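Quick heads-up: it's one chain on its own, the form predicted alone, in structure tokens.
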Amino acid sequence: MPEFQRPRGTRDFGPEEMARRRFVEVKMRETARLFGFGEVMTPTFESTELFVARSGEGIVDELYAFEDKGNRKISLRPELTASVMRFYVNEMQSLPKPVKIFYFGNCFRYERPQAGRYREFFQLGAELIGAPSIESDAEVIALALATLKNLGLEDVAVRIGHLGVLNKFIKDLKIPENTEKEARKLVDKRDFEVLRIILDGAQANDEATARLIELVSLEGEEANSRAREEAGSDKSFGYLTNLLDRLKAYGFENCQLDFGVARGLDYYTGMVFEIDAPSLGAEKQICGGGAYTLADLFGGQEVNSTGYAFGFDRIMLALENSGVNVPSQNLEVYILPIGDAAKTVSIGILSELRNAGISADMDLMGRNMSKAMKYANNIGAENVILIGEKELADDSVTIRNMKSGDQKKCPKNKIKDYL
């Protein structure tokens, strides 16, 4: 067994995967370029205190955290969003509104890992600052939409919510502060038989409760419905409506309100949605934001601000498990000189082609025709070219497509032209 292995929790990728996991990337990157937003790069590690201050003394278990040289406590980003928005405060207030960015990048969480969650993963997120509250809440989800629509993956849900609507319901139980946290964290995993016996116990209003926990429950046009009835009477009920028009608009017409998305964090303040992939089974979410101040908490000013995070490599899994095809990248010409007088030309043309933005490699251990070709075809060349005497004698090479078993003469000046 090898001295040293890899650290719990984290991977090691090989060329095919990397392949495929850039292909994605790319992909959702280009989605945001589309969309107006330009990449931004924070540091892998920030003040342990930046990371308390978005999520509360809890957090400091999770991560990895630690004194630097000089007595400073340093974390491991656990995620993006906070980085970005101290990057926004220190050098990004004074640029025009609105401010729309995004961010690809490795995090780190010192938890259990288990099917699909690992110490080390990947978030690639986007950020939405300074524009009115619906029109920056649009743009954003249609953004994950759009994206997840552009790799392919269409069979996923959005759910969105609004914390406006869920902390009326909540106020009218007239219960505790503290119980009133438990109860929001209760609706957002949806487990309604222990946030009856919390209520219960907290005494709170059963009218309210039974209202509560119908609204919690409505799903998909149901809650839809729901919040048509409601909209000219209550502005949260009314603002997701407008929301819902808007992206329809938008060209996104199957999405779905669910008033117990609460997504268990502070800062938010409107808005709340999540993105399920039901391949994926129990653990189906690949995105969550929403609409959030966080700015001024670091120092800022106050200023509307709506975004979200994907699980890249839940993104990834939910990919292969659909089936949507995603490609590695192959090799697109591998040469065979036969003999030492075809090196030099063979060198010549693999130069030409790689010029030409052509993948290319050459057989560089002396193999013999059967031993190279089994090579070419382990490592996924989709042509091989074949120069030996013959090739040479008439300035000509032999071209093999791997996958056919075609094989032809072709001119060396017009090697380009065939592939």
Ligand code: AMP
The other form holds:
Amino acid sequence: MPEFQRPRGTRDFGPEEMARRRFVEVKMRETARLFGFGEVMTPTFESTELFVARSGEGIVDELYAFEDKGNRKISLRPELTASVMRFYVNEMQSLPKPVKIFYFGNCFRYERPQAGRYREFFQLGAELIGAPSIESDAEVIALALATLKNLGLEDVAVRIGHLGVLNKFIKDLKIPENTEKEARKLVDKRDFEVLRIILDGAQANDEATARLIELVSLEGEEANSRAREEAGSDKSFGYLTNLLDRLKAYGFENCQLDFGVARGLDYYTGMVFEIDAPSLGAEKQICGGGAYTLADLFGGQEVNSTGYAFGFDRIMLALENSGVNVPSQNLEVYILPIGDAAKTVSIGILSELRNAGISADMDLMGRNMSKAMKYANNIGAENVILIGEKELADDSVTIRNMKSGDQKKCPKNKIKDYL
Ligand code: AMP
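Now show me the form predicted together with the named molecule; what you just gave was the form predicted alone.
Next comes the full complex, and the chain you just saw is listed first.
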């Protein structure tokens, strides 16, 4: 056994996997750019207080929290919304609205590791700050869905809820505030059996209990039609149908409502949404977000904001499970000089190809022909360029296409055209 092990819940990524991760990351960034969002970066650690202000004291158990040498209480970030909103309050409040920003970064949570759940993982998220809420909610959900569409990840389900709807039904239960909180958590977990037991115990109104459970159990089209039926008489239902119409105009027709989405955090105010990739099994949630107020909590002016975070690692897993082809890095050319005299000529060609943006490598180990071919095959090189005495004599090279096995001679100054 090696002396040093990776810390539990962390991963190493080799060149092939990194190439695939970068490919996906670049595509996701590109979609954010198309939507007019600009990238920001914040520190990997913040004062522990920031995360407590956002999520309550309970969050500390989940944090990598420590005291630094100046006795400051510091934590590795468990997510980036708090950091981004701190940044907004510190430096971006006077910018013209809306402020549209996105981020990509590693997050740390002291959780029990399992498939799709790590102690260091990556989130790519977006926040839209300062626009009226319906416009902001629609644009943000559309960005999340467009990002997945551009990745080719089709096997996903978005569920959109509204805390106004949920909270009204919970208020009707007439139960103490801490039981309300517990009820919200159970609704979020879809654990209706335990919910019923808790509500019975708290002597919640029977009729209100039945109405709540009926509402949060509605799935898919049932939930959408309920919102349409009640849109005229209830503001939050009306809001959701309006949102569905807007998403349809963005080209996303298959959005489903789910009144049981609660998101578990107090600062969410209205619309909340989650996206699942069913192929992932237990840890299938790949995105969570909603409308929130945080700026005022952090000492800034109150402002509408909507945001979300994608679990990047789970997106990678979902792409793999769905058989979406994510290319890893390919070396286009591997050059094999045969004999010493061919070496400087090979270096010249190598540099020319690299300068032209063609990825190229050259044998550095003095391998013979059959070993070099094996190696080129192993590293997935697309072409091998052979330069021996014959080639040197007539200023040519031999190019072998590794996939087809075709081999052709080509004048030295025509290599780029040939490739
Ligand atoms: P949250 O900030 O908890 O709403 O998480 C947003 C997304 O990050 C989730 O939907 C997951 O996809 C992902 N995520 C959260 N925790 C982890 C973790 N420990 N490991 C991997 N991904 C995670």
